[in-house]
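Next up is one chain by itself, shown in structure tokens, the form predicted on its own.
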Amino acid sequence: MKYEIIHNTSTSSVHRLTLPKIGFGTWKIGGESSADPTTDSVSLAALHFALEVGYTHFDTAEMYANGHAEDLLGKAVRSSKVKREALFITSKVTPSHLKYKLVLKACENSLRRLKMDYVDLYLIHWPQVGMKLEETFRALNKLVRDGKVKHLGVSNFNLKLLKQSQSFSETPIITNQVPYRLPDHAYIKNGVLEYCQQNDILVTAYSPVQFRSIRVNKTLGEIAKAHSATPFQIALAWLVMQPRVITIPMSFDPKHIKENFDAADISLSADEMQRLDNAWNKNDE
């Protein structure tokens, strides 16, 4: 199941995009903050399956691993059957790469690691303090144009500095990228979701589930129940359900892959969405 974004430009041209609403996310993949090789086997293993599942959307970041995420993904890719062009890859330039030389720089990395002719996406990974967004968006927009970046987006922007980030960029920002999940509302109540919503951006959820860690109280239990799903698939569900909301959940494990990227089936009703949102409003034991 897929979103496809439609923007009308200055030009009055069309553009077109379709998005998987669940992809697969790479935090962890080949280490955290730094690269641990000793972990290659089980990330490598986590991607094939991935792509042998049916993802499509990876994302990956220079800050994963400190970049080994990339080498792996990249790798992972190569060594499938599936074509470069089918799928559709993610990167992000970190906080302290910012400045205009710096930004090009961080993008011929990742696509040096990936071995990639361009990404689909890059985004900026967080804002930083003092950070001069037009300067940013001036390198991002140059790799557009230069063909080694599809499209661009953001990530842990608050609704003024998305704003911002539409102003200053040539081509359509579509997607922010935040941490949202039950019942975790913060990006509802800023007013980030509505807004996306609103202008054809989408949100992508990311740590969607904890990594496993979310709250499994008695609502979500019964409607697990109710669908033969688990509860985290449908938390996964109550995510896509929503208007312009995609998601990037992972695992190492084969039966948590293969379940997250089925709840993208899963179809919940009105009424089991509103006690889902409301859930953990009543304390729901």
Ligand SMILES: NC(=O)c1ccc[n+]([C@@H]2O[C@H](COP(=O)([O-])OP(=O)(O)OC[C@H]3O[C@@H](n4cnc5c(N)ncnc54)[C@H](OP(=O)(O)O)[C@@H]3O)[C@@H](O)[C@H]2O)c1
Second form
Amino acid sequence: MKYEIIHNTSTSSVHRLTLPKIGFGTWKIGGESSADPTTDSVSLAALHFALEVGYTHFDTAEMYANGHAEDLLGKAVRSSKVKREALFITSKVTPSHLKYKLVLKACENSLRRLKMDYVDLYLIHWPQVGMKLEETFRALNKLVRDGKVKHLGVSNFNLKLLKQSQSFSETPIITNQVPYRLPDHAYIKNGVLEYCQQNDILVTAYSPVQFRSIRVNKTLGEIAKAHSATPFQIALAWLVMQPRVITIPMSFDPKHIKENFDAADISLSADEMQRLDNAWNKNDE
Ligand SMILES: NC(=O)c1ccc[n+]([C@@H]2O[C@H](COP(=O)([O-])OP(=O)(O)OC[C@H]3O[C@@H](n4cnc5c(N)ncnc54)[C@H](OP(=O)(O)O)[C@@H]3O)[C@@H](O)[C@H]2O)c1
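Could you give the coordinates for the form predicted together with the named molecule, as opposed to the form predicted on its own above?
Entire complex below, previous chain first.
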């Protein structure tokens, strides 16, 4: 299922972009903070299966496995039947690379590892204390102008930094990628979710099932049963039923990879959404 995003249709900066509600995360593909080539076959199998199932949005970062996640993602795409143009690839620049020349270099390195000419979306992975956001965006804007990056976004940005980013970016900020899941409402409380929903910015919810640590309470269990779905599928459906919210779960397990993909088609009623909101607002925070 695709999520149609239409930016600013009432102004001259019309911007149309179609993104799937559920993409595939790559943290732990190829290692964790450093590359671990002993896990390549498992990682490539997960990526191949995700491509086969039909995922088209892949989220990676120069930081993941110290670049090796990008190596493997590129390799999996090249050996699949899926055309590069049919995919939406997100990568991220590391907080220590936010100076002008370092941003340009970081993007070059990501493209070299991916063996791709461009990424669809390039994010600032985390804000850095003392960063000069205007300088970073000078480099990011150049990457867009040069065609190496199609769209820009940020990650882990609070409302103030998000608004600053909008003012420095020559193209619309497409997303703020933040932690968001049933038990974690930090980005509701800080106003980011509402602001994004009102300003045509996607919230990309990361760690949506948080390594299976979502407690299956009575409400989640009952709703899962009613939909013949797993509680984790309902946790994903709860996210992407919300306007302007997409998500990027990660899994090595083919069963979970398929279940997560299919969760985009689960339709929760307004009452079920409300019950899930209430269950966590009242009991789990
Ligand atoms: N921007 C940022 O700062 C940031 C931070 C963290 C993550 N991210 C991105 O967000 C992606 C997702 O976050 P994440 O990897 O931290 O956490 P996650 O996707 O919420 O959780 C992944 C874990 O949950 C399990 N899992 C996934 N689907 C499942 C299902 N249907 N049923 C049961 N277990 C399931 C997986 O185990 P199995 O392998 O056994 O299925 C894996 O251990 C990352 O891969 C990364 O791309 C971004």
